[in-house]
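This document starts with one chain, in the form predicted on its own, laid out as structure tokens.
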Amino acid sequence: MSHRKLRMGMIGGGPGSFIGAVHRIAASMDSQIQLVAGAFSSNPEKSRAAGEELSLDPSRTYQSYDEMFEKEKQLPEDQRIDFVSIVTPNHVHFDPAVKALQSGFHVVLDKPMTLTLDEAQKLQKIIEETGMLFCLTHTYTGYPMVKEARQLIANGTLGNIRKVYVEYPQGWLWKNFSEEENKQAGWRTDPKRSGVAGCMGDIGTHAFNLAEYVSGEKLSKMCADLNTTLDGRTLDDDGIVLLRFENGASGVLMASQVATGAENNLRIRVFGDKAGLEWQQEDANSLIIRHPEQPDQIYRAGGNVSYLSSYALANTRTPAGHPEGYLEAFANHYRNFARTLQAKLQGTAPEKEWLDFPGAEDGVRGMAFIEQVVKSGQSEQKWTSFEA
């Protein structure tokens, strides 16, 4: 492996951002990765800000993407960026991401992957055409104990999978805010800047994100019960989804975000023909099996605990009993990134464990679930095929 830092730059972020700060504590956790440049926000002077209060050089904080690319490329290639990170909202998703790309540059960029189905589609093909590296960082599926619960999955420890809840519910949007009230509330309540869904776009993709990745099967198709909550809001702020898996399995989705009160317990349960399982993200670092007629078993998440998995393993820290969060969640995604850009920069393979992180087909389904959740809401029709 070489010692030298993967070097970074950031589109989005600047004042104001909330993901912008968790995306930049992620990336540097492991010491893997420097951020070196950026262009922070489409206003240049609190772009300029924003690369004075993180300590960068004046000449690589840049007044746009555009700029950063085009200045970027002439640098001499141990000094030039070696990927971006694209943490804007959800309009401001594409164009960066195709140019970085075309630029020769590998990109993490925040979920939804783009503003709509189409613009994520012609994204994956130009992935594929320029062979760059990319990640979408869906979170929730980088816990250890997620990943546990995928290899148990995948080992046959449950059997035929028959059943899959999954539930997201979050207050946050409980009353109206204005744009000075609340940024976030701002633009994601907005479609022009959120795109066609609201709750189901922000957190109900993260929802079917998780229950296909924890559960091994696909979406077949679904049926959506949307709600616009509050008088004068445009996109939906909750709703119900049942789900029907491609091989036969059916389930439900539920998101809220006017679940009042409610902070972020994403909560994930998997029910097949010999046992069940249950994670959830407020007790993150255990994870709850139940065979029939024996007690529950309880794993916990530990870099000392013997039966756990090489993928737990892998994305675990610290010793059992140190309760890891959301920024290690975060940050496995990018050191798994960049542990396997490394590989691929010296031509080497990257181990398995490296390559588990979400990718174009995740962001691609993410944008099919996004229209056509909001499709079948609209619809009389019971079921609603899915197809990404």
Second form
There are 4 protein chains.
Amino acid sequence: MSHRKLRMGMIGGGPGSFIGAVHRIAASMDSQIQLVAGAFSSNPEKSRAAGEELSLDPSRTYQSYDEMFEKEKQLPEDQRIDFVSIVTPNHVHFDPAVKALQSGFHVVLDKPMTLTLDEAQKLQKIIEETGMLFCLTHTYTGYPMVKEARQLIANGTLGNIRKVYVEYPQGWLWKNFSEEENKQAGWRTDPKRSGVAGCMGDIGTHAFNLAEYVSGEKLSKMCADLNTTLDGRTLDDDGIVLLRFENGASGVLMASQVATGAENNLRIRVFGDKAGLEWQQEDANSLIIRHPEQPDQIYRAGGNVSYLSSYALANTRTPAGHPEGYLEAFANHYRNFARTLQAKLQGTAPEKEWLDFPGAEDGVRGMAFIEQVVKSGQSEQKWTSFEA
Amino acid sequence: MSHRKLRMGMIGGGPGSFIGAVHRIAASMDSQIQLVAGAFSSNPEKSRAAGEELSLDPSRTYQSYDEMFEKEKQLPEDQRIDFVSIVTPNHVHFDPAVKALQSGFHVVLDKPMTLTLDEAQKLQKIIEETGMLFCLTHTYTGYPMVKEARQLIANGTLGNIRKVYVEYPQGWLWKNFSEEENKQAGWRTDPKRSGVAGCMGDIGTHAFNLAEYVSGEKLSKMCADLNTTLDGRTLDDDGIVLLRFENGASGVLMASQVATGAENNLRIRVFGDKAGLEWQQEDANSLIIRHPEQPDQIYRAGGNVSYLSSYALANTRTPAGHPEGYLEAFANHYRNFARTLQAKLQGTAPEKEWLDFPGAEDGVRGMAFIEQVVKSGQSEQKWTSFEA
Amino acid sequence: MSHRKLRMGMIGGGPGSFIGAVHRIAASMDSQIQLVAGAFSSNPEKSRAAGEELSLDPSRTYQSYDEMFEKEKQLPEDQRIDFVSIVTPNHVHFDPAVKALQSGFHVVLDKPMTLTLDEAQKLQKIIEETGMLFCLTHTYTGYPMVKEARQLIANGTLGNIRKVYVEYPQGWLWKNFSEEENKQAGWRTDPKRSGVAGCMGDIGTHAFNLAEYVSGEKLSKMCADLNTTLDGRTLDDDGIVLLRFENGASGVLMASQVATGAENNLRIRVFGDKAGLEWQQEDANSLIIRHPEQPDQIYRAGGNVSYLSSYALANTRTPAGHPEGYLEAFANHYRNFARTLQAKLQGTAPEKEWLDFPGAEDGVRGMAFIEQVVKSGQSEQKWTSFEA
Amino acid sequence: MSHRKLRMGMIGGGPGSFIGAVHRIAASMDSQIQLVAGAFSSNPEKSRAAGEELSLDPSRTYQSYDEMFEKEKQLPEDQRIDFVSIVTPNHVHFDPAVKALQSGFHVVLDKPMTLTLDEAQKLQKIIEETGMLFCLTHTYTGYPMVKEARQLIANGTLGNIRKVYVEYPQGWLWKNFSEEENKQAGWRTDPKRSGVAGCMGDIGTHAFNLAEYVSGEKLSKMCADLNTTLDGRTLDDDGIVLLRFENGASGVLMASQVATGAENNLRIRVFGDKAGLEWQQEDANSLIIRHPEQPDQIYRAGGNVSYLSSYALANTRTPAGHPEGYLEAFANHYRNFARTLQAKLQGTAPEKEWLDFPGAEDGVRGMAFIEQVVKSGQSEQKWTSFEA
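Alt. form predicted in complex with another copy of the chain, vs. the form predicted on its own above:
What follows is the entire complex, opening with the chain shown before.
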């Protein structure tokens, strides 16, 4: 397939941004996307410095995203950006996303979708109205073995789903840090920039998204116990949520940022009435299938693995035994988004595997989860209905 | 130390009993205890057959535990049993235990303590009044690395405890079995023999006991979501319980017998404000300590391991790298009970490490957990206070 | 099956003996064997003290094994020992074994069989002539998953065997110890008591035995690089051996006692032209089968595991998920020996699974391995033929 | 630091090339390098197709590397390539590398360095004479935990090195494939394109390089047992090599491509007289340090891990718990090469961590290993000296 590289503009992701760097690596990994423009910081000086470090044409390092949209629109079609990647804190998601779409630029947006559910629903509507492509980077559904897990459940290998355990223990907020010590900790513990939830918005949404994606089941109600463990914090830094799904399955979601010593080992277990499965990020290239009366099986990622589904195969780059990790999972979303966008630009039909990247519905459900898990955490009633 | 072997009588544990065989192995492993008498079944024929297979003197295979108590009391002091091991289903715990104590025999009792909390409290009172020794076989606290975990928390290595995750996933009741197919499944799913809880009584209590033992914290309230997954069952076969401890720590207890394909991987993670720890039965000889700013550590079981606490060392039999398992953990309770009993018989003071076996308080708290977790499961209110 | 307990006498295993305690636990675990007599030390005082601690009848604690054989022979048939368990250092294996057999007592003997190959061949001859039962406790072939591995290879699951990697890294002799500090280190590094090899005799033989047992192939030649790493030692404390088997398969045996920090993680991998397998003692209850074009499989130990061979099932005591370890593996040899002996005493045919314990042929091959690996280590020629 | 992107030309890596795609991903990952030219195949049609798929300017897709060198030299300095990446089969390494250097282009070269040791030594001389930068992509030393292992040994944490176990089991050549079925298998089993060794050249060299890199010790002699397992093959597809290092340490190198079911789990263990360490690619983000009298430690990769050496930190992109894999390890070589090249272009001194990428000396030693391991495999003498 012959095509040109897609041109990307970035919003946010200046000096000290962890996730900005991750997006750039993910976008560039497969040589399909080229970063050509950016408004990297609300501080023009920092934005310019970032552009310089990234070897951008200075004329395309902008002082604001408004400026970027305006100027880029005026460029010839074969030069202007195709899409933007928005990697700002949560309170600066909605406005640039809407403006990008309305300026004719497709959007890749870091999760969670917006600051509030209301914003998310509005954004979803605009996405639908404009018909633009939209990708929300829920990283973990980009792992090939997560895709395999979803396919195995979809094809009935596990039978009817009974039980979902999903957990995301982190320890990095185990003590209080000043904003100087830890920029990440700063905005993530500030409700003005993070939204109504802390831990649940930052990582609980990932776990929620993973649970629905893998199991194929939709949440119907929940019962949350949220904690603000450290003095001086406003938002939750920890929580456990009982889950009920529409099909009757039950489960639990555990997320913490004060699990001292824990790193980032997102893990999911799903049990059906025929078999169970288990995946964890620390051993991301394996997927364990547990059988009641047969030996357990270890499915392994790899482009040469004959028994894997087309979805897993479409999301690997190396043969089995060459571990792919977090950055590749992230890059899979970019690659699928890019392939779909190339197809759109060329007027061809995308492969079904390319379309498997998270979008507006994931985003709206995620924001509904955030708002309602906080409400459930405050309730004396056991169950709070989930509506999205 | 010179002493004779202790003489044990067994109640229950006839043909087809899994746990009876386990108790016999555990009791005999260290050559401190000799099985000399038994009332192995309510069916006299089966009891006699069991005694014969176990090479017992036929005159000491009894038709009932009442007969055993009566006849053994009449034997000379240097022949009669020292203690009984009661391994019957839950509804036959209270009566033989009370009668044994009142007949002057010490008691080892399989968990849970009794059929109801009321029975447990009565039994506790009789234990205190008679001054007899009582051991409740909560197997998992017999593992050396579980003892090490408790000691590390007790000595402050983890700081103040914030979080306890304990889980006990099994899959063996993933489908319905007839009593012929699976005797274990039969009585464990029958409320008359099991009590008010199924899964929570059978394995939830183990998880609860482990959580309190390791963390050193006491449960204060809980919020349970219990399930009876399969049609035709009366009792819970699955559940998840939010936990709150008296010191403010929170946590979760997950137990299931319908987690298809899961075996028996009891696992606990505890996080304090200094460090975290993790232990799981599948890797029972390791204990992981997680540090926020130092490499994680792997503590390893073994009688030659210089850095272990006296409690861990007193509960191993081999050097590091010779895995000890479930039967050794079980045998540790018997050995500690036997050592304490030998000291009592000889009028000497037991070592503090020997006294570290589960007793009446564990039993009463376990029964309180069972009754109140069921109550919580039925409540529409989020939290149910825990009282024991 | 009705039968009496077998009566065991022990030779060696007094205070400070690691392996003596292991043998006693292994023998007593299944309530089929009773220790009734012993000559526990060449020091009569120590022997008596050991007997007392073990609650033996003082009249049956002997000052020497000669005395034991003489006195026991004179006891009535229904009291005298059935067999002896010999757990002395290597230089005291041959003489008591021969005398026991000639006195009419069956023999369980700790490995390696004798001090020299010549002794081993003589002992084998006497075993054959007397028709007595003989068990050599090569512990590791007692693990159920090791038995499963052998059966899977025997039934063709792996195809023709190409490759055997077996390794046994220990670190406990990483520095020099005085005999006071470490009794085990004392005799194991002394050629008078250990024989011509140190590490190769102590653990290399285990690895060799495991390789032949699992693969079903016989060694034909080898090329050894043996090391005496620490100053002041006479015997090898480390070595690596290239292996060639009669069927053309190749392999390597790695054994060390100076692998600082290593515990005791015996591990074997075998590859055929259809599949491969992997087992290691640290995860003893799992057996990994690796397939070229299918997901790998995890076979798991457990008495309730429907897909296991009769050999694995006959060597477990608990359901899957209740880890069995080193002591159970050791006890399996005793149990199989005891069951075979019971059958012999009753004139019935033993089950084929019971006969699967190591015997004289394993012992002779092991001694041949020891002598020839030392010879190969000294040779400038690459290959040394293996003959046994 | 402000700088432009480096411009790369690629030689080889056309359709069906695994390693070409890997090089492109690795080069592009960090946005420091831009692929601008290529001679992707000796078949002009295929070369053009590759360039088109990679969105290259058609005028810079060449029919041969000779053409590329000639044309690129004529481009203005601010457009022409800075370096070439050579990813052809082994027999097409020497010529393009020499010509690139002599044309003023720096070189990144896939391993092994050349077809013969003689070529390698000549190439080394030319590199020295031209003063150009040269990087040989021995992938595995790019892993941050491999770098940490080297540093821990260099700083004395393990003491004097005694023992090195390195292994590289693969199974992908477990049966014969036609060149149509498997292009990789084709040239790797053909001596004209691969050189004198098969498995030892393809992966044995990686293991050899890793052993020397991590241990810091130099090989002095070896004893090889090489095998050509499958009928119809000319080159070794498997082998085991006893190793001796200059400091007296011993070890073993195991490499196989017929270990049926094995993937690619390169693994190294090193033992000193103070401690040991273990790393394996399947758990690439962990490094285990084994201590004789302290708990083992798990070092973990991550840019935020305070206890890691500057070398490990300089080779990560994400915080702990976000697994980085094979592509990131590969990219680390490119990034370090690029940073060093940027420094050279700007006339500044490179950081010492940037210089830690494999170069000509690694290449020559690797070729010496290949030639001499084959010689050793053919020898009847045990030891063959290693000279490089």
